[in-house]
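First, one chain by itself in structure tokens, the form predicted alone.
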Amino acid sequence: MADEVVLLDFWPSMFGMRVRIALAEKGIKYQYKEEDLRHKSELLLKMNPVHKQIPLLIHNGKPVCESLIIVQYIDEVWNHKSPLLPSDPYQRAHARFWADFVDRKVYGVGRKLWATKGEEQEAAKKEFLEIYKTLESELGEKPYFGGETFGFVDLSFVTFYSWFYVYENFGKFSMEAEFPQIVAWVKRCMQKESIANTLPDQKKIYEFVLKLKKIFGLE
């Protein structure tokens, strides 16, 4: 019997991104359902009670919640190619946690950028230089974060790439200027296809911010 697949997700959603090229990365096919996160579907609200947030991967009817514990899982169940998880424990925790600090610190503080003015805002641009400086010495010189391949961090952090044109319009910073390594870094996982292909533009991204900003008032 095939593996019933289905993703429900939101088009900008860095988080949903990185199951879409987990998806790619191993070839697997899978029926997209696109949710107005403003009215959410009855699929969404009966697989995920707790949070009700995309994405949401449902396997064979069975939900599988939040974006990290999403990709390992499909790493651990198509293990047949592309691992994106080291097979040594430590390397693996090692892993686990830069990703989990992506998780932590990325997203919150690049919505900050954008979603805040004055004193705010400028604070929110010192932490997002000291968070991407401290990504930027992770990387250090290695082709990618886990090394010479391809890898969960690289997977958990590169999808915020789309949303750079709006941290510089907003931030007033270049991020080629500000972090080159990870900008050149940006650039080798942009050449997979895995990510090329599901990264949206980031011109599109920034004109649904403008409408974001329009619709809670915070032009």
Second form
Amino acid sequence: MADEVVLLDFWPSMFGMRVRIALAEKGIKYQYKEEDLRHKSELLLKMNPVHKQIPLLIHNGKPVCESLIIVQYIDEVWNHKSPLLPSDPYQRAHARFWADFVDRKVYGVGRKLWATKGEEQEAAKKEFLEIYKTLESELGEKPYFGGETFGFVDLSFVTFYSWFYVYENFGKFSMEAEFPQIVAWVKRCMQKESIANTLPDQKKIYEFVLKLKKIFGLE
Amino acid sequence: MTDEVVLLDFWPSMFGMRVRVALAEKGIDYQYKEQDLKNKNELLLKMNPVHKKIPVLIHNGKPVCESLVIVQYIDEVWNDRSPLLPSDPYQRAKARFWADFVDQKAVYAVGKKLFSTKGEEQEAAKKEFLEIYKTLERELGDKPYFGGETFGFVDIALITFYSWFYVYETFGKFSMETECPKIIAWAKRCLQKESVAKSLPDQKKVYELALELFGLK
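Having looked at the form predicted alone, could you now put up the form predicted in complex with the partner chain?
Now the full complex is given, and it begins with the chain already shown.
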């Protein structure tokens, strides 16, 4: 029986992008369904009643939710090529720890950078720089967070690259100046087809944020 | 070479308890080191420089941090007995989803608001708390455990909050047994397991500690 794989997603979502990259890395054919998050579809609400969020993978009719859980699921089911997690349990724990760090720290602070002003934004910028410094120090001299090959932590973080122009613009700083190693790492990742073909253009994301700020009266 | 396993922990922490339960389920010998969180020692700061938090498992000198990451690590290393996660990838994804729900919905944070706020803020926290537990109760359904027939990952993620139920009930002025009878029945079932019974501190002890820790009266 041929696998039926559907992805409910939203094009600017860094979380959705993670799943798109994982599917591309594994060469899995799937149907992409764009969601309007202000008018969520019945399918989304039925398949993810708890969080009502994208991304949502539907594999042969069964839903899997939460981007990092979906990526691990993809890695375990399609385990014949392009392993995303290390095989060693300690390395795997290390990878999960850092992917969890990205989830807990990176999204929130980035959002505060473009959605706030004045003192709140200054505090967010300070926090942002600290978090990225921590990530840069974890990367060290390695080509990827996973070591010699692109893996789980790289995947969890690289999708924020699409949003770097937004952060730089509203935070008034240069990622290249502040975090040269992270930028070098991103460019290395972008040489991979699965990533280059998945990540939306930074300017498109910037325009999207401008629209979002208008809609939510955050100008 | 025999394994050297050390756990840096804080006795009332629901997160630390998860690791204690997992280690007990697997019958692993380890050295427990109680941490003073107001005076963190060099070992803790060196082993978890990023978050500086407990629990930290140190296995043959190498640290593993974050309770659910530690539990999965324990399950994968000591994989010859008492599996904690299901073997099927879809069931595994479901288990991770619900354990993440417990952490994401900040069961910890909303519980904390219950006993550390008053008035409208506390009322709102109580409402949110009960909604979260009712969602969990629906997911449990008529199953003996969240994992189905056997105790597993989601059960471990949630059962440790049982030690704090008396705190929540007292400050929130409600009874968990009345509001969420299936959760209480499930908790009692889990407590029949030695690994759980000997890992969870007494509710009254936790209550006294909470009073002291958070300056409550």
